[in-house]
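In the block that follows, a single chain appears as structure tokens, in the form predicted alone.
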Amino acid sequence: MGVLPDGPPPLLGPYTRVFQADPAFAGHLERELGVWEERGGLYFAESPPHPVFWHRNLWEAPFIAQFDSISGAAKILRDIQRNWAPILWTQFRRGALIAQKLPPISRKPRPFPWVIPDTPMGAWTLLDHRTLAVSADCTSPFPAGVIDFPEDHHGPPSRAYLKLWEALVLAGSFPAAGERCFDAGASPGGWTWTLANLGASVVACDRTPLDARIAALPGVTFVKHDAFTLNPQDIGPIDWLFCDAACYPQRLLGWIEKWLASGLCKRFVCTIKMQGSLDGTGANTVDFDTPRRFAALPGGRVVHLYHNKHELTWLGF
């Protein structure tokens, strides 16, 4: 059998969150936290003050459950919903057996676009054989943070599509047919390639030029600029603003509070590109301040995708 918790009991010590590192990025997530305790990439913490960015999936409404067998820990996870993540660093077989009883998940690829179903994802773990830490409300969609996408080998000219993908994915809303975007930093074209397949109208900005195969796609136009150097006005009213630019986070921080004030664009995909080492003495150099800024823009929230690497992606809408 299995029991649930009257209210939810503390995990470890004082601990009320549970954040799951991506590990190529563990010690910018520990500098974050500042207090944390680490189970097989598991961050046990409470909530700092500033906003976490440096994770692949946060808990938000972690508890503890006590159960007798299998069966019992398998009933607990389906008496609250369907949909359930194992994240293991202990107790494998185990794990295993209990996963074997639940409603199966999906992890193959999903073909782009798809729509983020309605039904909640769920993450557990066990802390020993009879203990599962258990939440329901987790900030990822995707099963344990991960998502795949069938890569298309001969169309883009370069792997940046597929953050765009996951990017566009995740709020849930897509470039249509009739839409103007901007497409800044835009060489060789991988991000310019995905709006124009969606049917966009798509200008794409840049000193580079554009792949010659995605420069001659219909509804592409290519500007030779740099892009910071623009002025909203220079660009015109536009539906969607992208940036995959190489550059400082504050200088692409200032050129979209432009944006934001010219009101002339209202949904936003930019990459961060952070600077810095990624080493553990060196983490001290990474710019920590201006993601959280970005954060605070109005209807903005900073993540970091499966497919991002030393950088994050602000979503503006």
Ligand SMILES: C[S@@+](CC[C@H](N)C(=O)[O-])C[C@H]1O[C@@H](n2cnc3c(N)ncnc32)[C@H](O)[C@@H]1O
The other form holds:
Amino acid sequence: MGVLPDGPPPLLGPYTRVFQADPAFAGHLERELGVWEERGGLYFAESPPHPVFWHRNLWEAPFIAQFDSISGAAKILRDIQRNWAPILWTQFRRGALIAQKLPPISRKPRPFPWVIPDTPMGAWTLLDHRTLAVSADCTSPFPAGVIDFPEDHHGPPSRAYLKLWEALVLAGSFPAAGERCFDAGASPGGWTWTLANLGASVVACDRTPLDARIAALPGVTFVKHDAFTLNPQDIGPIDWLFCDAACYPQRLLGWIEKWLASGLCKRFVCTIKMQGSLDGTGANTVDFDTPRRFAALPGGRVVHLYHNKHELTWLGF
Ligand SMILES: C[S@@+](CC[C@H](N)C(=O)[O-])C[C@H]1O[C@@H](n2cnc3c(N)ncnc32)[C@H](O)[C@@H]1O
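Could you switch over to the form predicted in complex with the named molecule, since the one displayed so far is the form predicted alone?
To see the whole picture, the full complex is given below, headed by that same chain.
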């Protein structure tokens, strides 16, 4: 296994990581990486000294393997582990034949709450007709970083619940019945709807009203207020703090630091909203620094969820 001596010069060359871009945010990934080589949305790069967030999946231990036949390629992968997601940008037919010889992986929408199975999900691509690039260790447990849920078109008043579902599934932890949640920037109420459905008690806070159906759900209390002018002591001990408020990342960070200092909350799920646009000039205003400060907080991590738009998610627990 590994690099065979008589192979072509491997594309991986000096690079030690492969980042799978989210096509809409590839420009952000390029700015985070600085130096890279791209093939079909896969960025071959060194790991920079700072964390990199704007990707769907990071291949943490990629290597090159050469093969002589379709069966040989499939055997290389099967001998490592069961689950493999292909990301093909060339050699599509050959790639499809290799994939057919691997155990099937389900891409069905997952019900919420869903517990991720305890079996790793690897990723592979073809660099040419006899060269695989492979990583058994990947940051995303979802095939190619993608997870879909069966959408509920009737219960929630917005589609924002999908990113909360993904965040909780990824964290492998869900508010339990009776736990106390504070939902900042809650309106119209997709996140509050999710939390109430789990049986949690929710204090939903926003400057604009909740959807009336959500405000009437059992266990939901609405507070019309600027969430960031409320101190942790005004709210008291809570099990979970959720924040999807549209605000500057620095403002959110300052408020979260108060919560951490108070010791009044155990777990946090917060959206870090980017203010810059995705076009050329606006991209220069994207805040790359504050997400790194979130990532440096004790415990937790910052991710770009499949359901995130121009925003990141801090999972603080
Ligand atoms: C993207 S929406 C939230 C969607 C919500 N999570 C859902 O699932 O329906 C952003 C919300 O943040 C609220 N917001 C912005 N600044 C706020 C602040 N300082 N305090 C409270 N809410 C705020 C806005 O009024 C808006 O309702």
